[in-house]
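In the form predicted alone, a lone chain appears below as structure tokens.
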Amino acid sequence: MSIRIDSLTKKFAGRALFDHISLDIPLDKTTVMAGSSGCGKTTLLRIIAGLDRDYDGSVSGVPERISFMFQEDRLLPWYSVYQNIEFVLKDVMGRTQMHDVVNEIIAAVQLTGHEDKLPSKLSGGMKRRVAMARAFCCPADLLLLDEPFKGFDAKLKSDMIALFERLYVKTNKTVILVTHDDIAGLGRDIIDLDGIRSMKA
């Protein structure tokens, strides 16, 4: 079972992003996706979630619940930390369940203690981490994470890339990750977009 990409077009203002490109991305496992600075990473995972339509060519076997985590922080200014995370679990766990997973997740992202502050009063670090903490947490059948442990100190970055590894890489899960940072031990598949863009389907 594979996420199958065929003969994938996407033009920018007349310009070929993706000219005709098709690949198989696995399920049950991560896979990391790699490449340089204006190649298409994040387009691609856009094109992946559903939130770009605008393409020729297919993509099918995409799992139906997607957790995304954006390179923008994307959280609700007026929610606490707590709140920002709660808000994806609402309708899918009951309260004591929820509080739980939300109690559980702020202590793995080393946030205990700055549950009922507001974005505004975090720093960038602690923003990233709200939002990987609420992309860890929902429930979804695919994590797509974009630059996920960008903005982070040596130390943190390992800690977190260490969370990743235990709640994904360990178990099985089907995530694609797009990263610049040391992939090692990351993913089980790496996709080079370079190389793919610069082939015909």
Contents of the next structure:
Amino acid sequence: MSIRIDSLTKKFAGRALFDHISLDIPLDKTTVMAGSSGCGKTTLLRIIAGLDRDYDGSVSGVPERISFMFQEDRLLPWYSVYQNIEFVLKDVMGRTQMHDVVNEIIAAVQLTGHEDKLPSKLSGGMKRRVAMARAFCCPADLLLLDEPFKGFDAKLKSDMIALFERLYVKTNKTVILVTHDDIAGLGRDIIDLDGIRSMKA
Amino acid sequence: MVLNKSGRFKRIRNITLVILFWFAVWQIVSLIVNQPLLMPSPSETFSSLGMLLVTSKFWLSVAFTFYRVVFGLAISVVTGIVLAFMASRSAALDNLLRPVVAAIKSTPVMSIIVLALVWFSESFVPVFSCVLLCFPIFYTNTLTGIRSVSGNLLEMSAVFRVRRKRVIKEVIIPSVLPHVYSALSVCLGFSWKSVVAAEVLSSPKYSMGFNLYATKLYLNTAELFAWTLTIIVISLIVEKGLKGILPKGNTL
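Switch over from the form predicted alone to the form predicted together with the partner chain, please.
Starting with the chain above, the whole complex follows.
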């Protein structure tokens, strides 16, 4: 069982970012996608998530329910921390369960006491943790993480990595993680996008 | 802006001082001109206003003009917002409306009023003028608001499979509202000006504009000032009242 990318070609302004690349991403595992800046890691995540359909080739086996932590925080500026997390849960669970889930994840990302704050009142790292909490608590069969630990100090980074390990790595959930951080140990599979692209070239 | 008690007191004191300053300037100018027909003093104006206040004609005129302003604004808000939402989804409708809106925007208010005089009853002319003046502002502002809705937030909602109805209510509408408030802020002033100007020309029985026109006929400048003062005060009250009703952060 895997997500299969077959002969994928993606062009930007006439230049091929991916030229007939093929790869398999295993399910029930954390896969780390590595590569230099601009090698197309984010683009590949967007293609897998179905947000970018302007390509040739095929992408199959992508689970139905996806959760995504984007490179940008993408928080609703008029909603509080609590409401931003609640926003993605309202359609999938009841009020009581949602309340418990939101409070639990807020505590897990160390934002207890900041529930009612608007994003404009949060630091960059706090906003990042709200986005992380939102992605982690949404029930999904595939979690896509784009630079999730960027902007955290060393202590916070290690805490968040531990949380990620507890919630995802140890429970064998399907995760595709894009990162520049040296946390390759987290992923049992590593995709070197630079290598895949150069092989085709 | 949140002000504490002493801050609020300072603000009120400053506003009062500014008003008193301009009243003093008015008094001095009227003394220099020394012709009540050209420049009545504040006391003459207020005594004229006092006499108006006890007449039923005054209150009926205020009520009917107020009704025309509200009616004209309501039509502009509804048509402007609805058509903007439709145009945001249909390029054909946008292309169709764009030249009309541009033409209305550059048409002089007087042309609109004179044209309306030919088409409508004298009571509806002020409403029509108000709509033609305010509708393009609501339409263009709302359309700009819809187009400025963050693509990132829409993508995020799509990935998390948030229902369409909730995306409209929780993402699109909150993004568009500041633009609608800004249109409302501009149109509040415009609506009073256009309605009263149209009333001067169309002369409906009960209207502030008709009373303004009558003061000119009888060369009653003090009453002209009294009516003008009334219009300014009501317009300010409406603006402040709306500011109180609308959510915090509005641009009124």
